[in-house]
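Only one chain is shown below, in structure tokens, and it's the form predicted on its own.
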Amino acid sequence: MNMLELSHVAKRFGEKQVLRDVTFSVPEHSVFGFVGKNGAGKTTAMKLILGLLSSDSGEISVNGSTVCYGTTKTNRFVGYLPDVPEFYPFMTPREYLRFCGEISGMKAGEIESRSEELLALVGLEKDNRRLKGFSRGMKQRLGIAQALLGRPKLLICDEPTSALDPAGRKELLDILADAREQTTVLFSTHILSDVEHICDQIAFLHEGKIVLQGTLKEVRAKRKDAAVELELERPEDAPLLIRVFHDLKSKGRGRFLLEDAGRLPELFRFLADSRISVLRIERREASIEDLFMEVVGK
């Protein structure tokens, strides 16, 4: 069953046209990785899910009922993290989520059962701090929290990566990932990485459309040859390959891409006729990035 579903979606203000066309889907139980530059469109296309914003044309639904513009009734399905989460700074994480449980009509305990697991899935059960003094990290993973509360069929985060270190980025992923024995996620960013920790779907957001979308095995298909990492012993010999093989592509001193892996035969023999020593010769499979570089044409 799809969790989510957009199809034929459009947006505009004024005139520019910020979303195109937008089809796809999210099956349930998954985390599905919404990947565009900033500014592609993805927080639009979330506050169209949330009915927050009217779409010019298409229609969503979540949990196979129509999202409408306004006071949406498919909310009730829907948890949200924002990529800024704002908290009453006097408050402890116990009393916040307290707090969010009461005003959404949750029985005192359940708010109390559900409020211990969840701090303990995000790795703030022990700590009673008010918010005032939490990191950027510690807001996302209670932010998560909050998401979940009221057990979701459906959580968006909208870029809640964007601004961790590479620590707090690991925890939060691997919360994610957690996640979908609860819930299905729906995780927009930019940062591709991220994409290939948890993603088991993709969708590529370009200036407004969908450029590329499926399952990672599929979208890597799209890619029929693995490139090939080359380092050479002596770095002064890079100028002679280069005159030869100018599709090659230098990342850094003396290390070369060839993305045409079909040329391996040539550039062996060229190696050896020429006695051009070589460090590694790697066969590197096309990461997310590459293809999402590949796709925008960049």
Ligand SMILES: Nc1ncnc2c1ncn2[C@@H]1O[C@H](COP(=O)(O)OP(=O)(O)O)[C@@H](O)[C@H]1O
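Residue numbers count along the first chain shown, from 1. These figures come from a predicted structure and were not determined experimentally. Rigid core (definition): largest C-alpha set, two forms, superposition within 1.5 Å. First, how it differs from the form predicted together with the named molecule.
- Relative to the superposed rigid core, residue 270 undergoes a CA displacement of at least 2 Å between the two forms.
- Residue 37 shows a C-alpha shift below 2 Å between the two forms [criterion: core-superposed Cα displacement of 2 Å].
- Once both forms are overlaid on the rigid core, the distance between the two CA positions of residue 252 between the two forms is 2 angstroms or more.
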Contents of the next structure:
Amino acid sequence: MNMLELSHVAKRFGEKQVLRDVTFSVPEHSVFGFVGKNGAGKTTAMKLILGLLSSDSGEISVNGSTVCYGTTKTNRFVGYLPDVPEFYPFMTPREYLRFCGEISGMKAGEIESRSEELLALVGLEKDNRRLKGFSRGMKQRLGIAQALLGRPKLLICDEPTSALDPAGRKELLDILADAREQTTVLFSTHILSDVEHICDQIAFLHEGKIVLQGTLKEVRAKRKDAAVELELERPEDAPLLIRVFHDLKSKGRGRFLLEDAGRLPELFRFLADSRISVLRIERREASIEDLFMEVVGK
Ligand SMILES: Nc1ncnc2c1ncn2[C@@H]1O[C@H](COP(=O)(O)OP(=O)(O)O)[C@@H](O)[C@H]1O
Ligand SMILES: [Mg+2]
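Please could you give me the other form, the form predicted together with the named molecule, since above is the form predicted on its own?
Starting with the chain above, the whole complex follows.
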């Protein structure tokens, strides 16, 4: 079953058409990567899912219920970590979670047991400092604990890794991967390596539309062949090679890309016959980054 579905969603701010036609669905218990450049409309889409903004057209459902702007009916299924979470600086992590549990009407015993479980999940169980001394990474981790407090069916995290250093990013991605056991995770990012580590499914948002989506394997398969990189020992041999292999793309001094890997035997034969020495020849798997660049046409 799909925990979240967006169907032909459009949103305009004044003259600016931010989302044109956004359709995708997030299967239950998956980790779904919502990828797009800065300004692509990721935060806008998330606010529509939370009913914090009204869409111009299209439909959104969470856990089978339609999202209506301004009513929070579907938000009882959702935990949300905004892009810049704010905390009361004078509280400790435990006090903060107790406060959040109390205002959402949880029972004291439940707040305590759930807080301990979640602080352990995000690695803050031993930290009793006040939040004003917390790093960005620690704040993001506490934000995830808070978002999971009410056992949401869908956890939405808006660029949770953007402000973090590589070590902090890895910790946070590991937490999201662990959270999959108890919920469905939708997170946005403009960092493509993030999605390669933990996502089951990804969708690329570009110019108001989803331009590519599927499992990592499906998305990779959409690319043509894996290309072959070739580097000559003597760059002066390049003209000889290009005369026969017109489709080689030059990548700088003596370096080429052969996009049709099927021509490799022919290339080897020619190199041997012409006594062209090779420094390096390598089959290159498409990274998600290559794919994204291909799709957005840069
Ligand atoms: N409340 C708003 N009013 C006018 N324009 C907005 C508003 N919110 C976002 N935008 C514009 O919509 C575009 C998408 O923004 P956003 O959803 O924040 O992108 P992302 O999260 O992918 O970086 C941007 O050009 C932004 O300036
Ligand atoms: Mg954003």
